[in-house]
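Below sits a lone chain in structure tokens, taken as the form predicted alone.
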Amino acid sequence: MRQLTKSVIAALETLTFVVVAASSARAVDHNNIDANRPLSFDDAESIGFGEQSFELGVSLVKPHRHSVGAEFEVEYLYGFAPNTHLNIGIDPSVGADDTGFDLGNVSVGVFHNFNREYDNTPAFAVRADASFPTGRDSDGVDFHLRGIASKTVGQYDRLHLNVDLNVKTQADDDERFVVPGVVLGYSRPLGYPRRFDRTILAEVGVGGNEERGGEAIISAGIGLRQQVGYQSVLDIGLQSDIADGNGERDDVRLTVGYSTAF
């Protein structure tokens, strides 16, 4: 008797969770997670259909064998869709290799979630990003193609495989014109179900080095969302790349990020 009533207990947690998991991916919050939220994967849940966002984030650098450099992403973003939201950002930065400011890149982007999850059927997604030449030194456009699955593995615990295609239309003669990349991002909510506003965040990813004959670079990260409002969630996250890649790694990268609703 008392293992069917923690059964029963388990699975109205379960089901609570998945309602209010399902109900909150139309708004901004701790538990809908979007690449460099603080980590480097997304899920695959758009945001809701007419919902704007702002996300800014800031991130200190410390590239291999240089010195410590800022980066700023700002993104907005757009739900004209139902499941499919538009997102266009910049990425300025300062220091690292160059010691003076750089605007950076100006990006736009288009997410879509083909179906929420649903039994032993993960959610699927695709994000599709082209990045102009605005930076310093920047040349040609940069293509970078996302494929998403996202699937509940226990009660709470949800994992969230990232298949990546960069593509570069003009490379440099040390330079690949095609990068592949795979992340496994993994999230669960803490302190549920006595409380639902905070998710610890994890990664592990591979991915192709830009210059042509470098090593694959295997990368680390964890991170935190906490809910700050309704629609208002800050992140915090720590990344490194943990394999030699003929000096191109970042050694630490911290993030720091607020992101808004409207």
Given for the second form:
Amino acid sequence: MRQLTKSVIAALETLTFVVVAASSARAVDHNNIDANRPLSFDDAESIGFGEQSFELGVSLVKPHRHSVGAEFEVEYLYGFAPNTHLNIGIDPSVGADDTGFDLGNVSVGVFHNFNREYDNTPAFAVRADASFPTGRDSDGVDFHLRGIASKTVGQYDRLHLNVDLNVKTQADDDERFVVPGVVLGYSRPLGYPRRFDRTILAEVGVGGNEERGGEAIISAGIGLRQQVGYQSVLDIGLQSDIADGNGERDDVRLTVGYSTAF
Amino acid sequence: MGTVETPATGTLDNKTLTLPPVPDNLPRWMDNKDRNHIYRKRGSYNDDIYNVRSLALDLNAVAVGHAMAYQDLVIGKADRLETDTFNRINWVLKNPPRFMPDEANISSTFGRRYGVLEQVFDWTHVLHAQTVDVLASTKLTDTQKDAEIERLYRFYVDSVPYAITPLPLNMGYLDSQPYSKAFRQKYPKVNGLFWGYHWLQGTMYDLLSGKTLQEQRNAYATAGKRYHEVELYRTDRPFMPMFAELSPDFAARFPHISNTFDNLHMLHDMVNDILASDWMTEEQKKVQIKRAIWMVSAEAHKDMKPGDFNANEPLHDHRFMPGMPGMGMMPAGLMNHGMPTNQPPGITEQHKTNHDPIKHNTLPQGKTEPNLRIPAGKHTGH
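Having looked at the form predicted alone, could you now put up the form predicted in complex with the partner chain?
Below is the whole assembly, all chains and molecules, this chain first.
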């Protein structure tokens, strides 16, 4: 337990350093939604051409029948071309399975927006990520392909459909190589016409079980993005697996994050 | 409506005949369906306008007004513009947001319908915001500020095709389209707010230039009071406030930037008028907005220069000489949007404009008709 506490503190200190180091930079809009900030879905908009961004997060995770652990995420985004950005991230974790600190896997991805939303046509985008096995007990490269459609409904409500395909190049005997998933996200600016700095989010998702023979997992989440600087955003979200095929509840995840662009 | 003789068409029975066509050789970017968000130029001065916090907050509030009005105009709430919409905007002006709001989020329907226009507006707003950030910077010298403003202008012109022309366009021409003046006649209170914004945006350049931070704050304490108490609520302006009048020093040093901002504000007025013209169909509005963008775009006037004048091509009437700021053909005797006036005590702006001949041409509130007093130009492209 003491080892776990030390690891958590070390990770938090690292995270705090990065946040402080990045605080002189400027950030993102509260209504520009990226995966894990704080829920699992993306909207179909890339960051601006020439824009750079740091996105940082910490999640407290309570796996079913396990003690609470912490997962971290540090991601750098760069709008290297119009409507396209690059993202590089790492996701250290600590204690989720009583295994101490894990550096996590390094991921590299590209996000491309095909069009803005116009008339009744949604905005469409695609992102592709590769996750390299730099973490403990990781092997093989994981690929993640996501198709995204975002559409405004009415004046302010917006729906975001994410269709996922996760592919493992190396899987254990009891694991699937290919795992599909679908997430339906919802966002709405909160407070109009009195305030313009807050967006509420919700999602419901269905994903394939990584274990062979496992049932599909249904999950749900709710979150908030709050502008806290001229261009920086704080996010907080709560997610949970509602049920798998056996009707069992599983992970509960509380996420807090900070994003800034410059 | 009765039949009216017009110079251009003879009758008004078919009003659409008064609408000038959009050129068929427009550049491809005007039909783009891309989002094309471009990040601002990096600089140590970015967001330094918050050094003069009360001005920064007022500018944040300004961003809300046009977006709310545009949204209500396109979602069928035009009849509430002078009441509900005005009150909503006015509340925000009195309670400005801490951070710059995202206009696209407020006017989502407008943005889905007129996305390229939104991109044109956004891009010049970026130049607007960054030039003011430079002037509010406490790190740069005055010489460095002038140099950086020129660099920002080059970045603005070179980065995307959405730039607005720096030439002194003929305001008389731009303001004499078939739809011109519809918004100010139908929605004088909301139009007053918008022209109040233009007053603030024009005034702040000389207000910030060449001053210490404390002097800037002191200057805005006075100007901000006048903005909130007087300028936002004037409905007697004959036309929009302009830079050469409000910030003559800045306009003399940067006539191209001053003209760009005046042309941007003119584009806002033209779009307001198009959206307020209830005799146009949605499709006609789309076409005329596209034409309005083209008329003020840098690309439409490529390789031309101030002072060019061709009586057969009113679009290319850039009659002011190089280095001279201000849009051509400002109606004589209708100035004085500025801070100090030389008028004798007791004579107010209201007194002066009550005798303005334009005032007598105002249509009854709630009605818009094609503007037929000045013939619309036939030529909109090259």
